[in-house]
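A lone chain, given as structure tokens: the form predicted alone.
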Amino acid sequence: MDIFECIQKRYSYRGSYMKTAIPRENLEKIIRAGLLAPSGCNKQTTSIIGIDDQQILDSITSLINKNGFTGKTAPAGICILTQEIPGYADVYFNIQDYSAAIENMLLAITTLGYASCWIEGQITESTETQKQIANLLNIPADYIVVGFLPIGIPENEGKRPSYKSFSQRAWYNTYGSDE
């Protein structure tokens, strides 16, 4: 599929997934294209962990297990770290960069044809449930919990949002403007 495609079918999915386990290949590919995403001053402040040990999956999803959260019965799931690292004239970019990171991954899994939703919220709303996550999987000290991929291929089709038209978000050369 091209990218415009790509672009137009990811949303964000919060059902059950089958249980097919995702290839390593295929896990490996998602985490390049997190990697291979623009970083401010390419300082590079976002780090990846990938995951297919069920065990280890069934923990942090219990620790995030929140408000409808589905992504439990996801057979693989990456966690997204952050370091803040200064920029230049202490200007930090790490959460544009795991942001651009998130959103390369995202578009990743919907091409090799599975779901995913992007958490964030559930983690960095409690410190307590980053250093959780963060002693599960050994994460030194100066690294951020901050998001979470559950990865699969989804049970049934999610619900797509409804998007405000182009014309209410996006206009050319001055703010309002029809022409």
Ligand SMILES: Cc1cc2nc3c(=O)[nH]c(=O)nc-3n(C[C@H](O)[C@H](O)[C@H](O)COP(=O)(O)O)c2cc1C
Contents of the next structure:
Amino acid sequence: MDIFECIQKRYSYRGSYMKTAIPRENLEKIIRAGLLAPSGCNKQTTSIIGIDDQQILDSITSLINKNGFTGKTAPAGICILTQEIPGYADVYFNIQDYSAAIENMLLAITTLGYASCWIEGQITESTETQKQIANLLNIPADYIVVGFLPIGIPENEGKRPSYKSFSQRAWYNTYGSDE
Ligand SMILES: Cc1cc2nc3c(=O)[nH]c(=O)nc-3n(C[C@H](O)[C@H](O)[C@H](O)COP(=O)(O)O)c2cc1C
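Following the display of the form predicted alone, present the structure of the form predicted in complex with this ligand.
Up next: the whole complex, starting with the chain shown before.
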């Protein structure tokens, strides 16, 4: 699959997943894709925990499930952590850093034939959920849990949302041009 096909194919899957295990080799490819993302001033503020232990997965998904999470049958997942380290002075890029890492991982997940969904709102809307996940995974206090990506072979075909048209959101040379 070339990169453009992969970008086209990626979407947020919120259905259930097949039980088929994710080989460590693939999980590592996905994690490495995240670690290779650009980061502001190369501060590499994003850290990643790959999870393929069923008990840990069950505990995480039940914590997120309180907030309406639907991908709870995934056989693996990725927990995304950030550190609030300034790029320079009091300028922080850590949100952009982990966003770039997440997108790299979503594309890697897609290219390997798996589905996923960027779960962030359902974690960060509750500091309690963030803390509970941090406790569960033994995460030190200077890291913040910001996201979770379920990973697995989708059991059904998910629904793609509709997107605004190209001309509503992108132009050549000047805003709103019809070139
Ligand atoms: C910062 C951010 C937070 C998100 N948080 C959640 C979430 O908590 N739960 C969820 O189901 N989807 C979440 N999503 C996925 C978006 O809802 C999804 O990307 C959007 O609806 C567009 O759909 P698509 O990914 O299928 O193109 C999040 C996406 C982003 C970028």
